[in-house]
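Only one chain is given next, in structure tokens, and it is the form predicted alone.
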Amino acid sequence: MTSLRVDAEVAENRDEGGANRRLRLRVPDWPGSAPGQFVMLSPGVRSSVERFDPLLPRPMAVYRVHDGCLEVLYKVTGRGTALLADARSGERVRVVGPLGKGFPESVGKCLLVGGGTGIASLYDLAARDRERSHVLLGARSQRDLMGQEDFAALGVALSIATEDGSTGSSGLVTALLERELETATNATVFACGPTPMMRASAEIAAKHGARCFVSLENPMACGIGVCQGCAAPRANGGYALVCRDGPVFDANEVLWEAMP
């Protein structure tokens, strides 16, 4: 699939309740991604005067193309995504991709299991196939939760769990997934969200049988491989890069333990 590097015009980046922003792009001869790709974002707005503080892109999940945008979601939790919070309709944001491995076809039943932001990993996933797919979201609270309606909208199976019991089911995600796999038959995980969450996805998974894959979020400067900053530790030995050997990897191939 060929990868774009571009000047995306802003349509929208809108406000969805605490730290949580969407933004929605504009980007000329989109090639379409697959369910689990990314891109990387330039740190704020491209202007006449280029910056260079801070440097580097940021990887983002493509969570849709929706209505003609591109669409990425986000949370403000440092200087780069401070300043693309702050970036208005019309203005330019530039985008490399899309980059990375995407998630597998699968057979059977897929339980989809994300966690924060991870959820934006996973949109494109149930709507390739909605008539399989149970969608399992998780967040601390409901002013954390992403994506909620949007899932709900594709009408796949959709439950939710918040760490305060704010809506949902009360506790982890990762305990609506035990629920699941003890009457499962014959099903898929798919897990992205912080790295704990995932360990857990896959180790759940593991004790019925399912097999899970799951999207690494490893920090990554380049994207493309070349800074090898997002070493991930391989269980037979060795490290991948997260951005080029996935972000999707299959849950037996990560040597956990050794996450950071």
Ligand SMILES: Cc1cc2nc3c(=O)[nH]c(=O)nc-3n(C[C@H](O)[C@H](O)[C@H](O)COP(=O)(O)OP(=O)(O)OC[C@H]3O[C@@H](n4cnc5c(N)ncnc54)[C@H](O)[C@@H]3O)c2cc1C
Contents of the next structure:
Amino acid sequence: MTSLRVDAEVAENRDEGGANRRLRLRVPDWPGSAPGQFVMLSPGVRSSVERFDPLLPRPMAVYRVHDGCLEVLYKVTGRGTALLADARSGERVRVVGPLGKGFPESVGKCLLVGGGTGIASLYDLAARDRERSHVLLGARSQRDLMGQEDFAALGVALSIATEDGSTGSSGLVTALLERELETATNATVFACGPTPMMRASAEIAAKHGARCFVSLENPMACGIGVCQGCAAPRANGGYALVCRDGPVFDANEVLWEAMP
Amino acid sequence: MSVDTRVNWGGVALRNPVLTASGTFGYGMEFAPFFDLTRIGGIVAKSLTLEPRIGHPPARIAEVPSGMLNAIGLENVGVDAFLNEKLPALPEGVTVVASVFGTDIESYAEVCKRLAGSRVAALEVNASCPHVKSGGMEFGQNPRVLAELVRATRQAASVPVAIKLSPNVTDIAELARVCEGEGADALSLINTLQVLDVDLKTRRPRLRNTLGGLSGPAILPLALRMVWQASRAVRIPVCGIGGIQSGEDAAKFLLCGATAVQVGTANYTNPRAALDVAEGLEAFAESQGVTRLTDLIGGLETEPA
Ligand SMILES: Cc1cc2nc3c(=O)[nH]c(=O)nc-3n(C[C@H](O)[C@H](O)[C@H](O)COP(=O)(O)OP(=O)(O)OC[C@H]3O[C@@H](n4cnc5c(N)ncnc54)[C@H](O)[C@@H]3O)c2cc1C
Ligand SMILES: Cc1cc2nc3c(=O)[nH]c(=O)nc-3n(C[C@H](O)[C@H](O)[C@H](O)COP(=O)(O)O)c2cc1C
Ligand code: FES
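Given the form predicted alone above, produce the structure of the same protein in the form predicted together with the named molecule.
First the chain shown before, then all remaining chains and molecules of the complex.
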């Protein structure tokens, strides 16, 4: 799948509750993407006047392609995403993608574990393996949860955990994973979220003899394997580039104690 | 009207003056999906060491206003893998410059020797990396050591040699003259500026290496100043580097005395940046009625009109 660089028209950029937003972009030449791939998005609108601050594009998962639009679910966390939130319909943002390697094919049951913005990386995977998937979503609070209705509409098995108990069970999403793995046989875990959550998922999966794939969220500058800024330490020495060799990795390949 | 964009950078004929900066363009093919690599002047590949090299632990990059910090640690595939795997992948029409790095003068020279007889059009000796423990910047800061480095690499090379200088010096003109005196064919400047930034939440440096190199639009005026000073001090051609995002930026470097330019950090924000700069430079010249880009070189007017 070859990558594009386009200044895409914003079809919609809407509030999804809390700090979450949904950006829908018209990318007529989009070549398609595999679940788990991502794009680099300019930190805000591209206008006739060049702006150099903030400078670097932001990595964002391809949430899905829907109604002719590339969709991104994002959370306003800093300056770049705050500027992105100002983009109005008809304005343009730069997209480079699809990038990276997505989730591998699996057999048997799929346990998808999403936390925070990591949830956005899992929708296409759940859609691909709908019948075999059980999606476990975690957030601090109900209003922080991303994409809940979309997952529900897919008809996949869905369980939710919030730290404040405002919806679903109270506690961490990894507790749901632990519970599922007690009974599941031949399951594969796919996790994306904060590093401690992914690490815990990997440990729980290992304890139950399940394979685990994680989608890492390291800071990036280029997204195409040339700056070497996104290095993740490998268990067998050296570094992998998250943008080029990942973002999806077998959890055993990652040297968790050295992750930034 | 068409503009003659050809320039000669120390014996290397370039179809236009726009190259890509080492470390910001990988080994070239990463950009093949985005534009035809034969349409820019050439590419400077990631700095090569004798052996493959693992870089610094993360965090390796951080964003700052109009720029970025990096401390990659010169991670690279090594000169042999470059010759066997990376170089053959590049289309024939692409002008390739290899960047050379070493931890001592002998290893710099050995990398140059291995590259002899290959298709690389020139070597760029990285005497200026600000954040590796041994080698790099030290070589570019001490005139005596720099002289020795230029001599050794010049002798080992079979193609023109450019020396890439550090901005982390007090007198760039002096160092430029040292390079010229020892037979360097060209100069490239600037590499990144040595800097530090702090994460207030953790009270730690933002980069794991503590110190890093600043690049991007923030450094452009400093790069212009140094290119101007260096190009006035020597007759060998200078390649201007630092914060270039557009054809207009490139034109400023030519006016300050640069014969060619390199596009660096802009490749991250726009993978077509090098071609956009080349096209923008040509369009700028055309809009000014300039028929040859060489007519812009050194055209900075400092006397009152
Ligand atoms: C492969 C991948 C996919 C991602 N997918 C999504 C997604 O679908 N939805 C979503 O909301 N977020 C996603 N993220 C995280 C997102 O990139 C950051 O939230 C965003 O870059 C923050 O930018 P900012 O300007 O708001 O924050 P600032 O803190 O102002 O950013 C400063 C710098 O740090 C980087 N940075 C800060 N936080 C992160 C982070 N968590 N991960 C990576 N870089 C960071 C920024 O890119 C920028 O270079 C993804 C990250 C990666 C690596
Ligand atoms: C992530 C990164 C890696 C770099 N690696 C190298 C390198 O290997 N060798 C080198 O000579 N310069 C390296 N540089 C410096 C650039 O080639 C260039 O001199 C500098 O970034 C200034 O140009 P810019 O502002 O256009 O980026 C690197 C720069 C960055 C940002
Ligand atoms: S972000 Fe540049 S190499 Fe991965």
